[in-house]
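Consider the single chain below, provided in structure tokens and representing the form predicted on its own.
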Amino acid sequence: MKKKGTLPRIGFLGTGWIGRHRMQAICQSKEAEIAAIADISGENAREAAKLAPGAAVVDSLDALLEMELDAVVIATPSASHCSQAVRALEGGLAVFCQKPLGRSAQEAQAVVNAARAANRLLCVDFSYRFTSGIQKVYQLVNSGDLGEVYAADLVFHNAYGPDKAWFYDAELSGGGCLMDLGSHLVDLALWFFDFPEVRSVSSSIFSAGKRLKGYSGKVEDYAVVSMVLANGKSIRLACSWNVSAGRDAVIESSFYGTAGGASFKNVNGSCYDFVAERFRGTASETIAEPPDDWGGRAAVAWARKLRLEGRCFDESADQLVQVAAVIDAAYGR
């Protein structure tokens, strides 16, 4: 295991398109040493050995378990994450893990519970939190810059489903786009607001054009969520795949107070740029503009706080089984 003065070495499980990115900006970064990539397609697994040259290629999270690791980040199907996240903490690992952390509130609670026992650090993937546009945002929030923050709109539309057949089997994902994208949204939601009580939840929930009434273990495409906040804050979410939007995607977080507004949103569709800025009546004034590399910046920052903290327990983890909570109820099960 890792000694003083020593980087955590850093084990990957599933290495597609966003695991590599993750190695690749904690490579980058410097703050962790990735010693060892396990997947089960060779060509991904080649793929990210490319990046990090010096790693073991092993086949399973079982080989992982038997190296002398710190830590290990999990990328691979939503189905996964919960067994695989506990096996993890339960052998001693930290983990970073893409959301969601479970298909349900009971999932994530289990991983937290294991978290928790095993006194291991433990964090999910909410990479918008980190774009400086929230930053920004989130500051002014915060400030009190614009008075008493009473609303909040939020918005992830992307004109493009996923392309993995398991996003659309609703045992394997836990759920479409609420689950999808809706779960980054719930997550700024409560995080700009300290994570209160949520009073209330009420949704509508479509598949194909048809409202889906209660649990029926379809996989919706379009999804509205109303939340009550135990302090009377109002947050509006909406989120959908393959909807008409007149481009790629719109991806929007507003928030309105007693003495001014600020917004987050995309630039001409993109997933990935993003301007912020902040109203006062009807001016604007732009506050945050790409270029912005954000992606990566989760990843990182879990890593550093494993080399400078260590891998014990953040009480912060009981956080992602309130976002479980509300899609949950959102979803009426």
Ligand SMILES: NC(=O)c1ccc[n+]([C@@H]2O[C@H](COP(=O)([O-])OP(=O)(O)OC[C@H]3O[C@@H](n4cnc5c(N)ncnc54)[C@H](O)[C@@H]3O)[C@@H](O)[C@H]2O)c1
Contents of the next structure:
Amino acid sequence: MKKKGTLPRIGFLGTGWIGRHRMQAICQSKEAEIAAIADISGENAREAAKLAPGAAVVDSLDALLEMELDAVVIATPSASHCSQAVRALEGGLAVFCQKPLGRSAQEAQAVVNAARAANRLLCVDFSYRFTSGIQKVYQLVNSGDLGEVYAADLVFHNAYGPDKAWFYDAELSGGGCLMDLGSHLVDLALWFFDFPEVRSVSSSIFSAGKRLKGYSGKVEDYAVVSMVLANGKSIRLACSWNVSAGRDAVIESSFYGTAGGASFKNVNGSCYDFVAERFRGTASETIAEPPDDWGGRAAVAWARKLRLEGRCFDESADQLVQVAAVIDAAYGR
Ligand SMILES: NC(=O)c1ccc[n+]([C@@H]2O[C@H](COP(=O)([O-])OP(=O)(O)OC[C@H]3O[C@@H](n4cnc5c(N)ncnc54)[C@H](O)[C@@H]3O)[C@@H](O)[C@H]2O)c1
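Next up, can you give the form predicted together with this ligand of this protein, since the form predicted on its own came first?
So here's everything in the complex, that chain up top.
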């Protein structure tokens, strides 16, 4: 356990692509000590150990729970997030979990309940909140500079789908592009407007060009969702895998107000480089540009909070259930 003045001791559960990326970011930040690594793939655990040479390599969450850690970063396939996060929280650890926290609002609620009961910090890697571009747009929207902001349009199209088989199995992933990419968009939209009650959600969901009616258990590759918030604001979002986008990806979050607009968008189809612009009628002004090394910032912010404020529960975790409930409603379940 963390003694006064020392770094929090954290473990990593799941060290595939994103787990190793976030591990590197936390290592470089020096906000925490990476004390242990657990992955069912020996190869991925060994790769991760190269990034944190002092870390013990163990074989399971059970083993991590016996190591007197302060916290765990969970970056396993999505189906495991709920059960692993609940066990870690019940074992007294703070948690940083990859999105989605659960495959449904019921799963997300179970994790938040466990965090509240254990009084432990729980955060999810909604990494786009931490890009410089989104931060600038957020400031404009919430400072009143754009007047009354009443509408948002968000898109996340990937011209390719995930490269791991489990993403295409609804039992393992919880859903397709809406769960994978749309969860970022739902989080961003609600976060910008301070998580008001959502009055209505409607959607059109497709798989290989065929409309899916109601919850089918099929993994979708195109989704359009419309939301009306209790404060009257309107949100439209669209996301896809494998669509002919003419480039690798189209990622945008635009906000419209009575005195102007602002938009965050990717550059030349990149998944990493973004600009942000402020609009006045037909004129636009660039307010953020690449380079911006944003990918690990949510993880580092969690580790810093852990170091400075300790492991206590943060009420903002309730937002995670609201995001999951919108996705449930869009799936018609
Ligand atoms: N925040 C983001 O922007 C973002 C980006 C990419 C991926 N993700 C999320 O991260 C998660 C992982 O995605 P990925 O692309 O890194 O997948 P991945 O398949 O590359 O990595 C998953 C790792 O978990 C390990 N694993 C599986 N079951 C385990 C278990 N029971 N115990 C320990 N280890 C186990 C696997 O061996 C693998 O190393 C997904 O939920 C995905 O949605 C989030």
